Each structure stands twice: as structure tokens, then as C-alpha cells.
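What follows is a single chain, given as C-alpha cells, in the form predicted on its own.
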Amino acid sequence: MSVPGREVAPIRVALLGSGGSIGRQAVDVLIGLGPAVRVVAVATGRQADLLEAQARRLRPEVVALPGDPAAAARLDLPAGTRVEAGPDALVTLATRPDVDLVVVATGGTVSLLPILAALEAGKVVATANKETLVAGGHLVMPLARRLAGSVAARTPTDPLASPLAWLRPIDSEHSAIWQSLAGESPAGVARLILTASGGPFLDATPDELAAATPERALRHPTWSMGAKITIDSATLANKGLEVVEAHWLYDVGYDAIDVVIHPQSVVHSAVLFVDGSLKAQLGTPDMRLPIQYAVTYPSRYPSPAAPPDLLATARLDFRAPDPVRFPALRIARDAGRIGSRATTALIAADEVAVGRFLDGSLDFPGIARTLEAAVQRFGDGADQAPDVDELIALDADVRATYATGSPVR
């Protein structure tokens, strides 16, 4: 970062997952930030022709494409740049010694390896992947920690001696959190609130939720992101994610977490403290700011996005989420309580419900119901901190099971 009189070196990139909307919004950031950062890595699933056109804009040394190893071969990329090939690329790319930060926009437990080889070898991670935390937050956190430690035993002043500067939330609920947090101690600390739009659906009836379309619940009403996470808003099963990311990120019990309803997204999450103050961010539904904060972390740079005019907005509202239009909330809470194998069965559960909704096998309650149908099938069990190849293992059996045609009742 720049600091007045003196140069200060780029921070060096490595960008896994470039092809989404949050790895798409990513590249303006990096790109909007000019010589603060430089890009040096970048991978994504099996876009060739979009990472050929990242790479001629970012000119990074290394480009993978783990997804299709024969586009990989074939990529048309500018001179210097090279290709990483073979199922360890993404932890190739996120361990190397000339990167410092990594950003993480990838879905799925594919990002689980990358992340933590990733702090392993000392590195920041800036991840919009709900699923690493959820599933494997046993695991991540205490490296966070440990990095954390190791700073705060020779610096207790360093912006690095806190575990969220080496496990930086992208998520705009838990970037605001996160900033809400900013010069706190955790003993302050009464609950945490997140807040949720309600997605297209928050005042429909049983009967249009029975009939809801993707189409329909494609149309979020304040924010433009992904499928999968748009449907997931849809059903409030994202909030339910976010709930136990919340719990692992702040150390905090699931009975202090709260979600309230807020669509004007401008109010992107709260802290309750324990004088009664409360403390928030507010924003535009925008989410390049949230990513923008956690490249730059602790600094503040100009942003693309619009600042929230107050006036405009005129009103901001808040009610309860609807348990019973809702149940992937609770759903969700419960599997966090039960431990982290009813969580890697929940999001793997969630990823393919949602896809069958979205190609017309299963109805939207649908989606629900096979959460459910997850949790009591997989979660139980003694060992609720499994290991990464169980907890890979296990997200593939869930998967096998309810990628089908055929109904969930």
C-alpha cells in the first residue's frame, strides 16, 4: 500500500475462482487499485476464453483452468504469462513465494485445500467461500489464530495480530461485521446481527412458493450476484451459512447470533454491545466494496461504488425472518449446533438442491426439505471435527445421494 514519503511494495495477488460474479467484481477491484496490488496468479474453473481476457488485463506470471485440462493446453495467453496445470494447481497458485494475498471466489469445498495450504504457508486469504468456513472452520481457524498469535507475541499493535487480518471475510454481512468490530474488544461484545433482504419471496404465500420458478427467484430485489447464491437468499438458506461462518469467525455462540430482515440492504450487519451501544456498516449493495476492504485491510482507498445517500433511501426497515416460509434457517442453525459434519452435509446438500431447482427436478420447498433430509441422514455422528479427506468424502457421498431426479419428501 502507498503510505506519504515513503514506496511502499504491491501486494501481490494470487486470485483463485475469477470466473463468478464475486471473482468478476474481484478483477475490477484489483484492476481499480492500479500499481497498490499486483496480480500474480489467477485460476479459474473452465472459463478459457474469459481467463485469456483476465490474463491480458492483469498480465499475471501464471493462469490455471483446473476444471478442463485440455482448453488449459490451448489457452491463447500474453507473453510472460504460463499455465499451472494438475489437480494441485489451486494450491500451487495460493502457496507460492511471490504471493502475499490470496482472494478466494471459488464455491464449493474445492476451496477448503487452497485456503489452508494457503495459511500454512503464512499467507492472507480474503474468501467470499461460505463453504470453507462452515464445513471446515475447525480447521481454518485455528491457523488464523496461530498466525495471529505469532504476530501479536512480537507486535500486539500490528493490524496482523488479529486471526480476521489473516482470515479476511468477502461477504458483505461479515466485512460489516467485521469492520463494526474495529478497535473492540471481544468482552464488549453482547450479539451479533446479520441482516438479510428476504430475497423475492419474503411476502409470498405458501401456495406461490410451492409454484416459484427460477426465473422468478433469479430476481433478487437489491443485489446482482451468482445463481447459487441468489437462490440461496431466496430461501434464506445463505443467512443459515452465514450464521455458522459467524460462529466460527468471531467465537461466538450460536444462542448471540441473531438475523433480522432488512430489505433496503443498506444496513449490511450489526454489533450489539454489552453498554447497549449498537454498532454498524452501511453501504450500497455493492459488492466491491467489501471485497475492496479486505485486499486493502486496514487502509481505505476510493472506491467504484456508489456511497449510500440517506436521504434517498428515506426509511430503513427490519422485521423477524418467517420461520415457517424460512425452515433453511433453522435448518441451518441446527446442523452449526450439531457440528461440522451436519454442516459439510448441509452445504453439500444445498449446492445440489439448488441446481436440481434451477433445472426444474425439484419444486423450491424442495430445497429445504432435502437440507433437512441431509442433516439427519449424514450429521450424526461422534467425530463432529473430522479431517479434510473425510469431510471431502463425506460432501461427495451427500452429493451421490441427492443428485437425482427423483423427489424429496
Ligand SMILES: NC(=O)c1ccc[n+]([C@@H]2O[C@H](COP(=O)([O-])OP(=O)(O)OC[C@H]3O[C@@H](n4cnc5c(N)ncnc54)[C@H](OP(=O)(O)O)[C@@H]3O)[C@@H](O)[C@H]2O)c1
The other form holds:
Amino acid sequence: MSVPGREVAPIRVALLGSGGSIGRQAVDVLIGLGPAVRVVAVATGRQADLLEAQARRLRPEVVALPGDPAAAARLDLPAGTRVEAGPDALVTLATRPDVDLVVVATGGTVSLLPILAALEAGKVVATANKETLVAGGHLVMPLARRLAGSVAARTPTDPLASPLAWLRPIDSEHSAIWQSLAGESPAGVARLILTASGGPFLDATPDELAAATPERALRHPTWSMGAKITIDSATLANKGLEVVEAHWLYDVGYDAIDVVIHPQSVVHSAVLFVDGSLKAQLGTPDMRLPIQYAVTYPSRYPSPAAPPDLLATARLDFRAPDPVRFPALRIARDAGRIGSRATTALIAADEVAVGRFLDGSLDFPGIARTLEAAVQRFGDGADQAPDVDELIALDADVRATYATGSPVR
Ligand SMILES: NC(=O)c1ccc[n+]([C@@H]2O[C@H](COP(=O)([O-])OP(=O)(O)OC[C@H]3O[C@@H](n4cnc5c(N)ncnc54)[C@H](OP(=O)(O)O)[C@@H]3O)[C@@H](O)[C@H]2O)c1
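Switching forms now, from the form predicted on its own to the form predicted together with the ligand, please provide the structure.
What follows is the whole complex; the chain from before opens it.
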């Protein structure tokens, strides 16, 4: 097997969610890496034409289109590429014996089972997806720690002796923290500092927020992303999810994770160490860089992302987030403190509320109201570490409650 981190043979990749914003950029990165990478398996939800085009470019062994079985059966694929059908297609792709690394670019929790199965099978997982960690961090991280522990027992200095080498973050903030932590001991970490652009409504009044339209909310000032995460950036729910994600990835308590608004999106996040030293990673807002770093770690290769130009940037501004106009950040942090039932309720409600905002059946402040209501109503309970089945059932309950247009309560 070719283990990413010891590149002697091509890294063999399965890409889940190839049709989205991250997925399409991942395809470009994987092609750009040339012979260092071999893409073995590709899946997207429903975009049959795009999947056919990607299959022609990548020549994978297998593709899957789980969101449209009829279109999957009619796919026009190059010789040597076949379709994997059935409800477990993503798990099958992620656990193939010829896959070393699984790139996860799907939204929501659709990749929870494939990620768990991939780690169980000893694959490296590089994930842009944050919802899986927010809901299932208690299930995912122990597997990454177990894999790292077995390497550390043999060769403690191996790059794969760290859980982050097995569960690699692609989210730019978490990649920045990961890169800032390189060569550091966990005992030296004092605080994590996540930066946020502040989104399109950074200086909006409460009245303007109440009247915010989807069109305006989708106009992100610095990043070009999928619709769901762009709305999450506008409410700051995205930053709240990232606080929970950081808690799981870096094993740091909620009181030691700060959020700072940084409108230029040049400083992608930072780590404060116990001696007062602050390390940050800087870059242009281009996801191709963190995608590539997660694939090639610990090596660095030239990337298509333009480097930051400090002279052109000229100034870097920082300010505190406003908890009154953007309550979703506090609601997500509170949910994280309660536990994984609460965060599962949070992300299920968020997906529904964002969908309803986009279809015009919920106003912008209604997104945060829905999150608060869902965490209060469904997040309670002694068992804050649900198993996979409980988590999936809870997710479905929350969606059914808020998707119907029922009043938020
Ligand atoms: N976009 C960014 O810059 C960015 C940055 C940091 C983190 N993230 C995170 O990355 C994840 C993806 O974000 P995105 O913006 O790329 O979302 P997106 O544009 O909505 O793409 C998600 C993709 O997942 C695919 N998908 C859905 N169900 C699937 C299934 N059952 N099997 C295979 N593929 C399936 C969809 O395929 P079809 O379109 O074919 O239906 C879609 O193309 C999210 O968790 C987000 O928070 C994104």
C-alpha cells in the first residue's frame, strides 16, 4: 500500500462529492499533482454529465452517482471505468483495497458512514466536510487516534504518528491551525484563534439583517464557495461549526478557542503558545492550497493558488464578533459544550433552515432562531455521545420537524 506521507508510489485517491465547490477544485488539484496521484474512485450526488466529464479526465476504476440511480445506470463512461450502484456505494468506494486516501467533499452528514468505514479500514481521510466532525467527532476521532497510536508505538517520529495525519482537515482555518502546529507539542498550545471574514453582513444593522435576501447573502466578500456554507458564513453559524470542529480535531476545550473577525481573509487562523508566541498561516482565499496540503502532507508541492502579496494587502484588520447581531456563533459554541446530541441537532436544523432561507420560507434571523430552538428541543439528554444509528435517527427527527415550515419552537 502507498501511504500518503511516504510517497514512493502514487497516492491512490477516492474522491467523494466531486461535483461541488470543493469537489471540482479537488479534481483540479489531483490532476495538477500529475503522477504523484492516481484517482481510483469518484462519486458525486446527481450531476451525471459532470461525472462523465470527470471520468474522462481522471480515468478512475469506478464512479458512483448515489443521488440518481436511473442516471447512474445510463452513464457514458470511458473504457475501464465502471459504476458502483446501491445505497452503500460511498462506503464501497472509500474502503476499496486500492484506495490509500479518501478526499471528502460532500456536504451534510452523508459521508459519516464512509469516513468511519475508511478509518476502520486504515485509510487516510482528508475532509473538507465539517458537519461529520461536528455531529460525529466522538466517533471519528478515536479511530484516527487509534491509527496514529499504532504507528507511534513502532516509530514515534513518523509523520503518521499524529491523528491529524489520518484525519486531515481541508477547511482553510483548520488547515492553518494544523500547519501552525507542525513540530509543536500539544503541551505548548495555549489558545486556538479562528479567523472569520465576517461575511457580507459584517456591518449590517439589525433591520438590514431582518430584510436580508438570499441573493445578497450569497455575495461573499472574499471566498467563492457552495451555497450552504456561504449562508453559514453570513450568519456566522459556519464559524460556530468550526469552533466545534476545532475542539474535536485538536482536543482543545471550548474556553481556549477564540474567534476573531478578519475581513481581508489573509490570516487563515493562528495558534497562541504558552510562551506568548503566535503562529499563523497566511494565504490567498483559495481552497486549492489546503486541499493539496491535505493530499500531499507532509510534503509540499507547487500549487495553483497565488501566494499572498503583503505589500498589496497593506493592512490586516481584526475585531471581535458581535454576539447580538450574529447569535449563531454563540448557539453553536453552547451546543458544543452540551455534547454531540446538541451538535447533531444543530447541524440538521441548520441545513433545513438554510434551505428554507434560500427558498424564501424563512427570514435571515429565522436561521439562528431555528438553531436555538432545535438545540433546546432535541439537544437535551444524558446521552451526549450517540452511536451512529441514534445520530442518524436524531438527524432525521430534527429535519422532519423544521423542514415542513412548522413554526420554530
Ligand atoms: N466550498 C468551500 O470553499 C468550503 C470551504 C471549507 C469547507 N467546506 C465544506 O466542504 C463541504 C462541501 O462544501 P461545498 O461548498 O463544496 O458544497 P457543495 O458545493 O454543495 O457540494 C457538495 C457536493 O456533495 C455532493 N453529494 C451530495 N450527496 C452526495 C452523495 N450521496 N454522494 C456523493 N456526493 C454527494 C453533491 O453532488 P451533486 O451536486 O452531484 O448532487 C455536491 O456536488 C461542506 O461540509 C462545507 O462546509 C467548503
